[in-house]
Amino acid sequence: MPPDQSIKIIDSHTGGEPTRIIIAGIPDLGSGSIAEQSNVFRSQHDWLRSSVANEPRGHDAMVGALLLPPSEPDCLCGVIFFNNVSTLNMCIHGTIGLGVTLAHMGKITTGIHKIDTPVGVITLNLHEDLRVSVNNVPSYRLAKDVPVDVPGYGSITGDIAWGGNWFFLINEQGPAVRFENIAALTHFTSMVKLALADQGITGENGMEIDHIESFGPPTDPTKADSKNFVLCPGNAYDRSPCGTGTSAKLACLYADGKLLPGQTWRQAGILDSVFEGQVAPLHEQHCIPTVSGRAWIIGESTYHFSPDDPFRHGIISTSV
């Protein structure tokens, strides 16, 4: 890359989960989708995502997002997510924080904003006390009760949903749900993974199931209904209730007949910051869930990049 090349990000959080957004300095990738570009990015230029993503810049937990025109004429603009170890699917605490983002740099005011992404169009809604309701791309559940031997834990239960990521929910199995257990947690959450991966068990076409979500009894049952623990790719727990993760369980619930389209689900994370979910119903068993939560600006930055330094491409984890 040129020695002067520099990007511009600007970083937010959403109940505690960063989202570090890439305003200019993007490489081009192409006049494809969006999923077309998202694919050119991971093969070509990972050197950004590791850039923003790890160390020194970034750390495992760190979410980051492109900033791109849209391929799709009526949306406001396009967005690629990533992490730590890749590209991302979908990302809604990352779209939360893109509302809030958009609106400090004055792209957006209050109002419902169609949003370009990989897996297709969503839409967010900026609040007048700048909450952000996300209307995520149709969720369902593919399988419920799916045993899967993990070793040891024995055989643990949970359903196969999709919230654009794939998701292994289990509910109250192992570790306690709770931020001093976030070590043991971890644990078996990635246990849980690796044992899906060896015993074949996949979300639908083989894709990997990437995330483990397990669900305790809320901290304060007045203010949440439900707590979350969830392991991202990369072996990262999402300080937020995740909102993919919440819509993969408004999936279930609804599949359920537990959450009817009109009422509230309130989801904890381990942080005990709350996601709001709702669904509409689409068709059989599949709901497009509505996810209201809060960001935060704290920061602007500009990286640049010196040609002699040995980690300006970031610290590539042989870990994960």
The other form holds:
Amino acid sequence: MPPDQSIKIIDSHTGGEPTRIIIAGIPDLGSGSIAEQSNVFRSQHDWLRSSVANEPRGHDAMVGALLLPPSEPDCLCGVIFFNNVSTLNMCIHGTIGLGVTLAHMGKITTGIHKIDTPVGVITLNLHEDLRVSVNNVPSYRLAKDVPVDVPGYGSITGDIAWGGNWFFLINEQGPAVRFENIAALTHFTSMVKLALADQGITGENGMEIDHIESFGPPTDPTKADSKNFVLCPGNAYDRSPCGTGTSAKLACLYADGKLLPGQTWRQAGILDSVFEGQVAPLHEQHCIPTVSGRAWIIGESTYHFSPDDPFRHGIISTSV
Ligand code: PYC
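Form predicted alone already given; the form predicted together with ligand PYC follows:
Up next: the whole complex, starting with the chain shown before.
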């Protein structure tokens, strides 16, 4: 990167979970699909991910995004999400953040907009009250009641589901899903993640299950149907109810016949912020989840990269 180059970012948060969108200064990632551009970004420009997501500019919970021209016709823009360790397949809290960011930039008004992502085209609907609804990629449960032997915790049973990322969904096992248990929940879910990898339990085509979701009863049943704790790749927990995790949950409820098309599921996260979700049937037990939530713009910055700054490209995270 030339010494005088800088990038511009806009920060938002969705139910407490940050999204930092790079809106200018993105290197040329070629003219391939957004999935191909994501590979180029990961293999050739990882310094940019690290500069934005890691300390001193970021922190372990930071989710970043590149705002790109679309590669698919009819799409408003392309987006590649990333976090403290790598790129993400998909991110719904980040797409809700993208909606308010595009509105803040004057690029969209209320209504439906198509977005090009590495795992397919999705739509976001910006409502008058600035809530955003995201129609996710097709989601489904791959396996139900899968046992995994977790050192220190014994046999834990969960469902494996795709909601744009691979999830292992655990119901009412391990530490209670409460804010004061965040350290214990982080330990529990990271042990589950390691055990899944050790025991060769994966998503479709051997894909790593890199998000672990633990469920418990809601704090206030008048406001939510369930409360979750989600461990993300990089070992930070999602401050929001995790939109792809909510999609995975909706797919499991749908497969069990517990959520009918058009019914609303209110998923609270560990901070008690709530996403609302519905499913539309697709084929067999596959569905298209819609997840709605609220994001707020919290800042805009220009980042500089002084050649003599030893941490200009971030402090590389040691967590995995
Ligand atoms: O909201 O989908 C989501 C998400 C994925 C990782 C962090 N948030």
